[in-house]
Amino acid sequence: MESSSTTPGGSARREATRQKLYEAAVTLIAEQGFSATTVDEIAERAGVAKGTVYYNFASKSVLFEELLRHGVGLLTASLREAAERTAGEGRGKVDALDAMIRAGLVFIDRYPAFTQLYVAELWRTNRAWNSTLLVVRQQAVAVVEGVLHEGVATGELSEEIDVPLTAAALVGMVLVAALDWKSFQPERTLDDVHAALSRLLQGRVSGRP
């Protein structure tokens, strides 16, 4: 999973190594599960020595926790950028939400294995990183909540909206629809999926004006 880090020197090299480890871990864990994946396998897949894994992360669990932070951080940044871009263009909050839906689909199209792991881990309660996962999940949802709050404040969106639940529903809609797309309807294009979700957002499913 890519990063926008431009830190010079050793820090940049270490970040590049961490990127390799993230990629290796997410691929292996998606293939065979967390428990079955070993540090040796992660190191081999990343093309580094086993000691390099422990130099960067204290354990496999810490590596996976940081992977979750990293991945959801990228998703959150994508959602925020989409909202800020539409605001800069002078467009409304529904347009911002639509742009965020597309940004989420683009992210999932790029990182399907990570998204699959993220959704699976959301339903587990016995993981050491569960509290961290809830925090980073809220960071992503909060970006959507912010747009909804602004839309209600300006009168573009109904005051009857339950902002936290609506934000969670929108994020969940994108995640589940995209995973269904990648797993069961791969012949569809990203534009197809975005168009369907856009119609749901804009209330055009019923065919009424």
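Take the two forms, superpose them, and find the largest set of C-alpha atoms that agree within 1.5 Å; that set is the rigid core. As the structure is a prediction and not an experimental result, all values here were calculated from the model. Residue numbers count along the first chain shown, from 1. First, how it differs from the form predicted together with the DNA.
Annotation: Cα of Gln32 displaced by at least 2 Å between the two forms, core superposition.
Shown in the overlay between the two forms, fitted on the rigid core, is a CA shift at Thr17 of 2 Å or greater.
Moving on from the form predicted on its own, kindly provide the form predicted together with the DNA as a structure.
Only one chain is given; partner chains and other molecules are left out.
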């Protein structure tokens, strides 16, 4: 059922080639942007002939779209897993949000290039892969919104919060803090960054009495 539209019966070899191409493309596009990255570069970095790129993907844009789907799929699964894990442990929704923040940080730590590329493309309009992007964004944000809704329902979160906006704000908080971490203070530990964001989430910014 799963597996994307254009991956009907990928042999193991083919799948390995695709993976190499994803990895090559993601770093190059993160650094330079989609248009500034050439297919020749991608092929070279992947250690593959140019013809192979076109044997495996219909076009440069399609390669990129599938890359987006693939990456956001990983992120969504990771967020969902974090939310469900804390739920299973019978902890509150704020803990679930905190766990999702951590999951987000772990993801960005592992795939910084993908994150960068995703942010760079997310608010662009007029591009070929725009509809793909919308779908894929909704998948990820929906997980956060879901937890917020549940929190409001159980009374753990204020009824007055604006779910979509708060979800976006939380995602932004994690995204930007993490990208800053990776770009400008890579020596910091994940725990460090997580602690700072937890504090913000739980309103422990003001000084104690």
